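First, one chain by itself in structure tokens, the form predicted alone.
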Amino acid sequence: MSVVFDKINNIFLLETDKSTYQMRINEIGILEHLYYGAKVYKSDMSYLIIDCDRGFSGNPYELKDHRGISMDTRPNEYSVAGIGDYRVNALSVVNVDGSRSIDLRYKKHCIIEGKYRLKGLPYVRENGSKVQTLVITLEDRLLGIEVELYYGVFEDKDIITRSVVISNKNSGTVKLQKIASACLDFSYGQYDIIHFYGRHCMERMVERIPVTNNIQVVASGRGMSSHHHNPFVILCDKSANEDTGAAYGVMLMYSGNHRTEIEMDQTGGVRIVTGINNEKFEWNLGVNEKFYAPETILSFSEDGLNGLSQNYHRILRENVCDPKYQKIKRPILINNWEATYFDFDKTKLLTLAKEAKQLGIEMLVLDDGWFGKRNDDNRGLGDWVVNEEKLGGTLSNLVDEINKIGLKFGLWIEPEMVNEDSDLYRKHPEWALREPEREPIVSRNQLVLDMSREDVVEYLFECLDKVIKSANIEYIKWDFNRSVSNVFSNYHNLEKQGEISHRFVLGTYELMDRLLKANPKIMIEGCAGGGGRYDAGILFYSTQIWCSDDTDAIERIKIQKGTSYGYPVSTMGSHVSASPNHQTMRTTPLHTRGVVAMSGTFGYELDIAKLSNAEKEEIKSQIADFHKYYWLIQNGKYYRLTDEHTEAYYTAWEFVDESQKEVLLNLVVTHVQANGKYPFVKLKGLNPDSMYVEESSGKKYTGIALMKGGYSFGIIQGDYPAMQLHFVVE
């Protein structure tokens, strides 16, 4: 049993294979926090809660006499607002009359086979996993509300899922201001945060900090999980590394404008709430009306980084993203963007079909310019209708004439955008989020549709689902070009303004969810400028995002591998482009190109008309290399092999399939040096007993050997130089 309930002492005790999560209801039905982290068994952690008195850190009137116990001061479950404790909260009304404190108590518990749901919102599919769920209700017995936690404890996958559910059982309507997915507190230990930030064409760069006496921030208002802080930290000792210690990982399963909390308290205590961001939000829980969080992935690891990530990329891949795709090759696909951005026809887009063809490539997306009187990222976006002048017939017909050729077909959307010149806005400029009375901000001339409203929603999925019933369509770019502003509706009351950041994020999850049912041979690829929502929360929906703008195949080493801290390979869409690159103007060779597209989706964006007979025979071999590698890459353990200093030099990464039989050894020399060092790394996760032979020389290492002794690639030179190896156990 994953969930056990000890009745003698009122402990709750999770496990899964490597990890213990307790709590327990205290003397007066407060659920407090005891532990979370490495396999403890049975024991009862209650000891480490350790109480003082201390100054203006008040008491529970029924304690009035322990001066000791204090909310302030003690693990608390799920922390709320105006009961004296001071620390960041995860819950905060406004009552009926006008009062903001909630006090919740113990009021019963169940404990169910299987994973619980949550209606609207993504959540980790069960999948055949071992999974029980835990519900714990809380109520304030005063107001009328009841606060239910739900625990989904996949044991063999070290993952706890967390949300919360809040109900209304008031005579009136009650604020929510603030109520967050999950509250972890860790009454003890010296931690590290490991945050994700950028920016657009630089998404999720890696800053590991010290926890400080302050409230430290990861946060998004921007309408998306963003590309500038990714909704997923990790908390670890100071000595953590990739390979040992103790690493926590908090990641939220949503898509808007996220929050999360760390505060080191006065007892040296750290707490760290999630959720939605409350700084642009209020919700209206009307009588016998409930509200869904989002849902809150949580991991722990002893084995270092690159175990915790593990963790993560199990759990998304096999219990986030649509399962059917851990058995279906994906297909390599050449997207036409930056062969021709909005210049195209017919007979461009078929010879560039036929070229692709030749070369061994599956699928031809069409992005942007396919519809309305979009020849320019200036108008056009909200009319979801076929261009045909442009493309010369129908969209069918042209599909038709590329699946002839051998090739699948995609197509690029953006639908919750439009521009002020488009038909659409013209008709109904009362569907774009702005205020009445004040000039939007633009951006790329474009608006916000209400994803709030059920009529665009409508409009919407009526459009598309006409698009892509109309053609064999078999693959969807789902794009986002620009943060949300003006957030106001012209449908909902004035009550309601606050809920429509998250009621936006409703109607695009409901917009998705409604297509794919609609059109299940579909896959969608989530984008928004790149990676600008890269969540759990779209991966529900959309197997792999398209992970930068970026395709500067140096940049995206960083881009990727900092990606790879939360999320899988087999979710990073990365493609071969032109050189000179055409968001940096750098130079880099083919072969380095198609090495680091090969730690993702894999696929190609570019002209290649304009290739040397060479250059496609090189792009012939990569291909040929992907499918030989594809399982080991999509599925394999992935480690991280160099850290930050090293990576002034070089970069290296490895995957390890679940066998331990194959190996995949990946480096990329970023500063070339004279009479340099020799690019060296030890590599992980091998069978030490196992004897591996590397396929181009035919060299036999034992497994002990590779990972003690390390391997040396040697002198290295030429501009960014890659090299890619392949151990097979003999």
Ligand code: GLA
The other form holds:
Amino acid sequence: MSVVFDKINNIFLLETDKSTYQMRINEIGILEHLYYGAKVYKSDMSYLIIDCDRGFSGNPYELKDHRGISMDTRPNEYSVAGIGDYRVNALSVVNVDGSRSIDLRYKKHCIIEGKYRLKGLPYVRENGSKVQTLVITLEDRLLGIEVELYYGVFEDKDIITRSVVISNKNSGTVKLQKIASACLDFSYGQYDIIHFYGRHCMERMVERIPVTNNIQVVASGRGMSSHHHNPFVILCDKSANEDTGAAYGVMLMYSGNHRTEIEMDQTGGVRIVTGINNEKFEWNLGVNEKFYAPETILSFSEDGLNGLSQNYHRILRENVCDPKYQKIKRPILINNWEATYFDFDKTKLLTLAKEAKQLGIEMLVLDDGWFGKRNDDNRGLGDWVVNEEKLGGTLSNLVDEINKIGLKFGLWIEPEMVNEDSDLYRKHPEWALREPEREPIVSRNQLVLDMSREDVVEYLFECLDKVIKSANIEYIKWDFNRSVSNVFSNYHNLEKQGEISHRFVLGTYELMDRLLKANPKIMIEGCAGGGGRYDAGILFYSTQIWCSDDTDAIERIKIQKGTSYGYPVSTMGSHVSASPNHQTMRTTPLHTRGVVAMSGTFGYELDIAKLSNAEKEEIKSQIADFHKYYWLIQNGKYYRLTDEHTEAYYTAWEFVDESQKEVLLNLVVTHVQANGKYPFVKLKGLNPDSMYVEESSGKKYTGIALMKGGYSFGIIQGDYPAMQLHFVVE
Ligand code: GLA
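If the structure you just shared is the form predicted alone, then what does the corresponding form predicted in complex with the ligand look like?
Every chain and every other molecule in the complex is listed next, the one we just looked at coming first.
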């Protein structure tokens, strides 16, 4: 049993294989957080709460004679605004009578076998896992507001999901000004935060900073999870490193405006609150209506950051992404974007397809420019009608010819966007988000469609479904190439304008869901100018995400490494592109580009007709290698082996299969040195007693030797050289 209620002490005990989570109902019915961390079995952790009369920390009325008991100092499981907890809150409302306090007390709970789901939102799937759900209902009797706290306990995955559903049983509308998905209190400890910041072409850089006496915020108001701040934050012990130490992950499963606040309070406790960004958010909760807050995926590991990452890799691969892709091999593709940009026609595409087929590539993805009058990025978005003139016939003709060559076919779309210069905008200017009197901000010369409108979602479904069904399309690259601004919907009344950003996200999820259900054989690759919408919410619908518009292998090492803290390699769209690279103009060896792209979904994005015969032969052998290592890379355990602060001139990483019989060790020298140190790594996760044979040299090493003594590569020279070594147990 992973969820137990101890009736005598009023304690909820949530247990996974390696972690414990505890809450209690306190003396006046308030739900308090007792503990989250390494497994403490049935120990009652309530002794950790020590009450002491702290100046200016008020007391609940029923306990006014116990001046030590305060909402302001006790760890609250779901903190609320207005009743004396002055730390960052999870819930803030404006009541029917204009008052702004809410006081939630325990009403009931239930324990359910299996995993709950959330209406209209992505969720962590049960998919055969050992999972139980705990639902605790809290209520404010005066206001008639009920809050259900959901906990999904994935016992064998060391994951606890949380979500919140709020219902209004009052006689009038209640305004939600903030409704977070989770709140976590730590009364003791010294912590660091690791968060993932970035920009277009350099997403998910790693920053580790101490939790200090302030409120730190990781947030996006860009209408998408964003290149700028990812909705994933790690809180870890100061001493935690890749392999040891306590680390907590807080991952919001949401693709819109998000906000995670980390506060150190007046007595040194730390609180994390995560959820939809409350800035410019307001939701009118009508009588008998419910609001569903997106899910948060929590994990704890005592095995440092690698351990935490592996927990997330597993749950995302097995329970968030469509599980069928764990068993179905995804095709190696060629995307025509960096090969042709907008300048293509049927002949060019067929030539690319024929060349690709000869090298062993399995799918051609036709990127931007196949529809409307879209021959550059200033026009055409919204007109999802095939440009038959450019394609030299129907899409179906083209796809048939590509299929005959022996390749599958994929297509690029960008549904949520519209250009002013499009038939759609000329017909429906009111379908774009914009304030009535103000000129909107344009970005890449495009506006954003109002996905909160049912008619917009319906239009997009109908025309995209028609295009998908018109030909043998097996893959969709779903793009989103600007941040959202001028959030105003002509469709909804004035009171609802604070709801639009969230309704927009719900509209996108609905469209993705409908298109997938209507076309079960398509696989979606998410994209937002590269990795601007890289989050667990989108991964529910799209099995992989184009990791970054920066395809430079050396930059990609940092981007993919940063991404790996939260997200598995199997989700990282990664291609071999041309050298010199189009974003950085850097020249790198084809081998290095292959090694880096293989630590992802793998594909090509360059004009292969321009390559020499030797390069084509090399691509054939890269493809053969990728097939050989496919399951090891996609489903194996991933380990970061180097730290750029200590090993500044090379980066190494490794895959180990579950049975520890096969290892793929990768290394790229990023700053070559004259007469320098040997690149050296200690391998991880091997069976100490097994004998591993390195395939290219036939040399043998025990697992313990590779882990304790390490492996030295000797001198490696040249521009950005890479090594890829395959070890198998003899
Ligand atoms: C975005 C994507 C690119 C490409 C272009 C097309 O930038 O990230 O890969 O699809 O759009 O316009």
